[in-house]
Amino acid sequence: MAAANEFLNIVGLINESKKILVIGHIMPDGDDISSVLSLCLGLEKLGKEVVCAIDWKIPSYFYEIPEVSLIKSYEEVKEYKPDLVVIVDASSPDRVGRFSEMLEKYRVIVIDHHATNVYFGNYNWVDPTFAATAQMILRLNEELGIKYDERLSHLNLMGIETDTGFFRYSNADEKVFKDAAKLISYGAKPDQIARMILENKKVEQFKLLSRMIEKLRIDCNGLLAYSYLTQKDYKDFNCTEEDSGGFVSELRSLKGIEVAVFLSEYVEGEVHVSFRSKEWFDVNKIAVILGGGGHQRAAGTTLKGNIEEIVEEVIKVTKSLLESETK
């Protein structure tokens, strides 16, 4: 009942607000970009003045979607004075980058599906039973009476596709397929989304992947696969961090592997750690211990320091938890 009341409160707040700022999280993924744009386009259909922003560079391949150019940077909107701020797909204030400075100045709504959410808004609709925040945006838009057209449907489907691993992950439940079917019936093109994300690689990415494979290690009786890339590795092949975006999934794809860990140091001394699991291990437990968070099958954190030392520490924690669950 509490969640239902919060949902209705959010609907009421949005209806009474004229100027709305919609914010996504740093290191944005498909669900985040989808949720930001789906809400923005939906609210514009209601006649609202809407600004959408993310305090991070958007991965280049997303620009095949024309609407992505609507997402502004922190510098472009830091002086904007909205009636309401809506944060989507972010579990804590640090996940919105410099926009965290605005949290005490405006009424803030948080819409998220991460179980690790710390409820940092004035109003928080958090529901981990959804596979993607994009599903929550679909329900919000429908409650607001927004009519879906082909473009809005396509943008909304992207979040559902990407956060379910294109319907391969265990979170692809009946609700997911019903939502996807509805959006496809409105005109969304799932094949176009899959090609944009999965079949858009550069030769340099394959060379970077080869370097990652050279450093691959298997541990815990074949249950754990991990690897890492240093700043030098990225420079050697003229790559950016977005070029290694799918590498942790490549590790998870190995036969017999339950947990995959990938560490990347695109900026010297700053290491992004991605965790994935296949069937039964909760990688969110590792991420939380290391100051991060996420889901049971996908989580992450960011650590500062020497990458070799960080690799050692991360794998030590991972092995400890993995071994304790296999005894």
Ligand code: 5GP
Contents of the next structure:
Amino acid sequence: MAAANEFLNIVGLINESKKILVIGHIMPDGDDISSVLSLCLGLEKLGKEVVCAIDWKIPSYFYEIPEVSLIKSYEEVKEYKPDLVVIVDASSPDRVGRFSEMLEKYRVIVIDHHATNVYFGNYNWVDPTFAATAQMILRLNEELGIKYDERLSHLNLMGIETDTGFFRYSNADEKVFKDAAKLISYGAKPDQIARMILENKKVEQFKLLSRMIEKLRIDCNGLLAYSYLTQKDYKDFNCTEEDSGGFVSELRSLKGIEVAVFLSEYVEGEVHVSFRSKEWFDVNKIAVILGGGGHQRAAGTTLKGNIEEIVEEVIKVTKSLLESETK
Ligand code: 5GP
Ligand code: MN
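With the form predicted on its own done, generate the form predicted in complex with this ligand in the same format.
What follows is the whole complex; the chain from before opens it.
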């Protein structure tokens, strides 16, 4: 169905629902948390009973945002019986963790900007022309007649800022700057968001970064940079996987590199793989082959097994695709 029709269907469904559950994705990022909270606060302004939840630990640096305490765990809401479920920023059922059980039981709306979305809701508003799902929430809230105050604007801007790499990536288009300007005019503070996420590092994270740099490999005639961290690496510096957020961008920042791959053994035997590209290579293609998804310049997947074997397999697939496009 055309996106415009689906948008109006969603507006109608929200208007007629009283109890709404808003769900984000596992391994939540700034866009996801922003989208969950902006929709939650917006719907509360409409007088709805709203519960929001994510089936994953929220990275601790987001706790500077007081509203983050509104986000509940799966255990806290599994007995809740909403009229409507809205899933944001998730492209497939596996991305919502145990909340995927709710797909059978309730009417589900999916709002997402990933081109790899599998349309797993009853209603799916999917539009990859948006750099951030948070921009879609802004449009939805406006259509619902929600008035933006300073806090809502600030929370809504966070997703736009983080998913565009603080307005640096190729997805930072005119629409992004217009939406950001609007939210800033309502009181959002882009510098506060940037400081919270970029300038809030622990010394241990620097040490962890140095371990990642020790393991750095360059391949494909200087086009590919990759590295990985095992559970032991994290433990050596008293760190967890959330402390390596942004490491993949460090790899991509190297001169001449087109593709960066960072693998993180976030729990024993489970590896999250992050892919980034700079200008022309579609990393989403690699992620999809390996069972994941994302965007052309940022994609990921999660694999189970021995980390060294996974590194070998992921790099083999990456190299063969990259080499086939550079011949
Ligand atoms: P990141 O590397 O920051 O975890 O993710 C980059 C992009 O890839 C995000 O847009 C995210 O939604 C997507 N992504 C990351 N991990 C997975 C995954 O395991 N499965 C899918 N389908 N997409 C992922
Ligand atoms: Mn997003």
